[in-house]
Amino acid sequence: MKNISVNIDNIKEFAAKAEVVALQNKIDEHHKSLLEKTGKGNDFLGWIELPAETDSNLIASINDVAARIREKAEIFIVIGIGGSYLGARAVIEALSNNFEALRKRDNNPLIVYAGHNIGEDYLSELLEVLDDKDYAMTVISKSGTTTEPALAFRLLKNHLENKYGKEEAKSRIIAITDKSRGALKKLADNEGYQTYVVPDDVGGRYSVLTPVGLLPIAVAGFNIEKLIEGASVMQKINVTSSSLESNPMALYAAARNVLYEKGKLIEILVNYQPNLYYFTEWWKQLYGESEGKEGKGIFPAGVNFTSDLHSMGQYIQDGQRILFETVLSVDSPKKEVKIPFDDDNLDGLNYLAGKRVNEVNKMAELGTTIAHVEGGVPNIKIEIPEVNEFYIGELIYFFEMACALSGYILGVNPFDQPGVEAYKRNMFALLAKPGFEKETEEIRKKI
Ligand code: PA5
């Protein structure tokens, strides 16, 4: 069976193979310290063994709850932000029909998201839509204190209770939070909601394979066992060796760090399949929040080709040479569409007649890679046999482990996020949150 793999042939004009190989010793050291939990942020390494150790009773419970929700809800709202939402969305959108919202909903709730913004129109329009829909929801917050999901949950809980009454509303809410701390835990206990725990040693952006991601993914109708199976295969590959020859996570981490050292400060994750858009968003969060600290880090960006070849393509080809690309290259699409012959051929496309749309997409990918490499943009390729639960599981573990190795090579703690506190402090000060009196006084002098 094929697994996902990494190809760095197209970085050789910018970094010699020997420069990548020279990182092997560092990789060995960091790999060891991750597995032995001796490095920075070692309280947050629970995700490393998670796939192989996922309790089958937990999976069964999640599948049962998901089946119950699927029977009674047309819409399932996932309330959360950052790591408490992006992983679920990445997987659900990758596996879903591109036109999911327009499809008939036989026992298949549409998953919608809230608590990841503070848009008043967004929330108002969501509440309006829910007036005449059957729905249920999960509220996800590891800390249990994050403002955005707390605010959305207050509004949605209120709507749900008014619509169904308090008792029925309870059976339509699942809380996913810390086992003992935080406002959400207290609220869930008081109200008697069904609750799942975010493990202490798994941070938000590494939590997609905990109930944080698994519950919404199961409600969306996807096979969470297969997802975990894929992640377990990558876990096994990782534990077996740290060699750049056989561990694709190590190779990717080493290659991107060599490019960074050569002034390639921005990594663009490229996809050629529109349903990978949110996978890129998840990846951006994972890498941005893990590496961007202490004045260091590769800036993670994303593009969706071929759409963005008609916008960002110009910059990538010709702008500042501080970029490299990492392409999510999918071998086989799930569906097949052949281009028909046309007698009049007024569009001049008969040269493509009989070919699959994917053949055109693949030539766009190859042509773009050649053009961008020649234009000075190194290219790493991640080969993915197919977009299904198994390979998405592999890809999740792949990126998580590569991110941890990469963060250690950079010398940062990839498991904290001190930088996200600054905006919160200012927002609370401006809103005069109790306990922030001093900050309120100070910030008011600045405006
Ligand atoms: O990766 C992280 O730790 C963050 O992105 C968090 O997931 C995000 O801030 C949400 O936090 P919480 O789950 O505590 O509400």
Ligand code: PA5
Contents of the next structure:
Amino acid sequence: MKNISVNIDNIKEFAAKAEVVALQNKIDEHHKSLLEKTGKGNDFLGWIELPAETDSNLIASINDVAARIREKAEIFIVIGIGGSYLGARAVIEALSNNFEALRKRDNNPLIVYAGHNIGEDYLSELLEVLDDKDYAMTVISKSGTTTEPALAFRLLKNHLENKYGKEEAKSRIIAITDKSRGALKKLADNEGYQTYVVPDDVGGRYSVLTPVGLLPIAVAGFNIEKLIEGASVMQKINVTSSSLESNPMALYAAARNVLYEKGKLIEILVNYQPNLYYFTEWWKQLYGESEGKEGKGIFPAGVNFTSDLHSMGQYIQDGQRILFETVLSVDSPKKEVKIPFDDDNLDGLNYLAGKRVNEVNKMAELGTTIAHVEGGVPNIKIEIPEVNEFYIGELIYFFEMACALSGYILGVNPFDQPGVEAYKRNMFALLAKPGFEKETEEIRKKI
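With the form predicted in complex with the named molecule already on screen, would you show the form predicted on its own?
The following holds one chain only.
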């Protein structure tokens, strides 16, 4: 069976293979410190062994709860922000029909999201839709006090209780939170909600293979055992060796850091499959929040080709030469569509008649790669046999481990996010939150 692999042939004009290989000693050192949990942020390394150590009883419980939710809900709301929703959304959208919202509902609820913004229209329109729909929800927060999800949960909990009554509402709320403390844990205990634990040693952006991601993915009808199986395979590859030749995570981390040292400050994750859009969004958070600190880090961006070739493609081809691309290249699509012959041929496409649409897409991918490399844009290719639960599981673990290695090469702690607190302090001060009186006084002088 094939696994996800990395190809760096298209960076050789910008970085010699010897320069990538020269990072092997650093990779060995950082790989060892991650496995032995001796490096920066070692309190948040529980995700490393997570796939192989996931309890089968936990999986059974999640599948049982998901089945119960599917019986009573047309819509399932995932309330969370950052890693508390992006991982689940990335997997669900990657595996779903591109037109899921337009399909006739079978036994699987439509998954929608809240608590990831403070849009009044968004929340109001969601509540209007829920007036006429059967729904349930999960609220995901270690503390229960993060503004965006806490605000959304307050509104949705009130709506749910008014619609169904408090007792029935309780059976439609699942809390995923800290095992012993925090506002949400206290509320869940007081109300008797079904709960799952966010492990203490797993940070939000590394949490998709915990109940944070597994519950919504299971409710959506996907096979979480296969997801974990794929991640376990990549975990086994990782623990077997740190060699650049046999560990694709190490190779990717080394290659992107060599390019960074050569002034390639922006990495663009490219996909040619529209349903990988939110996988790019998850990747952006993982890498941006892990590496962007202390004045360092590669800026993570994303494009969806071929759509964005007609917009951002111009800049990538001819703009500043400060970027490189990492392409998610999928070998086999799930479906098959052949291009028909047309007698009139007014569009001039009969030369494609009989070919699969994927053949055209693959030639677009190859042609774009050649053009961009010739235009001064290095290209790393991550090859994925197909998009299914198993390979998405592999890809999740691949990016998580590569991110940790890459952060250590940069010399930062990939498991904290001190910069995230700056906007919160200002927002609390502007809203005159109790306890922020001094900050409120100071910030009002600035506006």
